[in-house]
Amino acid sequence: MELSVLFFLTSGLFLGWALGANDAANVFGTAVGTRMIRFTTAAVVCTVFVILGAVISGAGTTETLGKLGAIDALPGSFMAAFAAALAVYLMTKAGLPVSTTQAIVGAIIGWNLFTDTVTDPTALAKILSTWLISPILAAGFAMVLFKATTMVLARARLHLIRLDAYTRLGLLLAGAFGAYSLGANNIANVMGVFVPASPFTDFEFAGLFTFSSTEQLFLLGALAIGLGVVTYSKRVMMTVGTGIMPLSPVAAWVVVMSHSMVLFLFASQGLESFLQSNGLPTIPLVPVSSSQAVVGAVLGIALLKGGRGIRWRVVGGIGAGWVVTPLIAGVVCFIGLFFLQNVFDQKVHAGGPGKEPLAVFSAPAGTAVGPDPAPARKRPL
């Protein structure tokens, strides 16, 4: 691979260490601040997880996101994966857990609107619902755990030592499961833009198994995450852990427990298989916000509680972050975009001027490129 290939796949690595960094916090946050689990247990279980997750489930939430804005050439999808880890990056800096899902849709609208591409209102609208659905369906699965814990507890009536043991156990397992989750169904936000124009082509394993340019531009994007985790994520774990209100080591359970599902929910095709099947009404596969589903998850609890201990002004600093995020992530894109192909005379779309997408990183026959690709030649390990 050359090396300008590598090049303009770093901007999705970027935003992969932002996503770690920040959204982390939505998944081990409330057992590291209520000092449960070590900071770096959480790290090390949540990148193992946050890795199988993406590799093996992420491809459901990436077709959604790309019916949004098919970002048909590497330039473009540098600069909107660059745009998208910027923003997330401040709002990591002022450690707020902001969402990595909005800052990439904002820098997509950003693509559509500096290339004239029409924006999918459909595709726009399910991502959009999502944003309100999500931390309410999180805030109910948290009132419905809480209550239904604090039940089975009180009648068990188990020693302090033992309840303290199982509720280690249950935060590890509960984060475990919310890291894979947050690879499924996050994945996406970090390498869907470079889907549509991957450089890789698809490997087969001694004719076992095929090993897909999609998947391994997964396993980057959750290599980076992982990195992300490890190195920077400690500061919003805190926030999300003890920012919001004080929770007890079963409330910080109950927590990570129904900001996973939600995740998991709009990730699993497997589960939209079966409703299919079924006659059922589907979920619809979409990047969501861990961030909202983790702060409406916290404010379930509160409220069930009679919504004493919110900090309100906390949860506006959050609220707010939501809303500049997607704004700085559209703008930085759309000057982006500007430089890159006025300046340094890159082809940021297919069908825009610059420099033919072929001609910056010589892609290898068979590579598919294009909004709607044929399929990548295998070749054997």
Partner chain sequence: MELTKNISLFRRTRALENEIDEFLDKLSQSSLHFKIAVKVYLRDRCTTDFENKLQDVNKMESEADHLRRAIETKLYAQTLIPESRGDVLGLIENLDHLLNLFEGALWAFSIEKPEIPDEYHADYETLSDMAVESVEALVLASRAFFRNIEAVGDHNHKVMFYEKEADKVSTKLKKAIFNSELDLSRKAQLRNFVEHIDNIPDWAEDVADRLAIYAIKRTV
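Having displayed the form predicted alone, please output the structure of the form predicted in complex with the partner chain.
Below: the lone chain, stripped of partners and molecules.
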């Protein structure tokens, strides 16, 4: 692979790093912040399970993101991921809560507008509606789970010290589940835009299984997320615990579980096929915001307790981020693509002007803007 291919992938890796730095705190923040779990343990478990989730179950949400706009030229993918990462970075700098999901969707729409590609209204509606549904669903899960947990605990009459030990184990397992779900659901944000233009090729592993180009991309993205977790998430974790309202360790467990269940539901192809085979309505596989799921879950518990102690200003800030993040990413992507195409003479979409960036990249460039990126990655490069 040429060096320039790696260069184009760096924006995705940057976005992955930002996601790891920010969203790992949603999974392990309270546990580490309250010193129930050591940061080192949290970072290792988080990284391993994010990688597993991304490589094993990352395809579902990527497909949906691909339907929104299959970016078919590597420089275009580079700019989309870069715009998203910049939006995430700027919002984080401004101290506003941010979602990589919303950033990348904004960036893809920016690419669509620049390349005159029609944004699939069904896919967009599906994604937008899940943004609304996911915090509500997380709140619902949190309410049920919190009620059930407190009832069980009241009945079990565990010793305070024993409860502490169970809570630690619970937080560790919930964190692992959360990290898996985060990897499965959010890898699409990091590497989704590169899938139709993947520079990798499939290869068989000792004739046992095929390691597809998409999976290789996901592994790379997951490693970037892991790097973000290890290098930068500690600071976020130490401050996240009391963001919206102070939580007890048991409530923190409920929040992590509810968040993870929501992310898992919107990422699990297994669950989708199970529902389909039983004639039940399916859940769309859409990348949702980990931060908003957490906010939903915390609000669920707060409402159950009568709504006291909620810092509505923080909640309002999160709501504002909902609109501002995709807007920034979209505008940055549009402007960035203009420069990339007209100043640097790069082909930002398959049918557009500019030179082909790389020889190895010529085959996917011929790929039409399709609803499903899967056929594109099967083409020989």
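Residue numbers count along the first chain shown, from 1. The model shown is predicted, which means the values in this text are computed figures rather than measured ones. Superpose the two forms; the largest set of C-alphas matching within 1.5 Å is the rigid core.
- After superposition on the rigid core, displacement of the C-alpha of G330 between these two forms stays below 2 Å.
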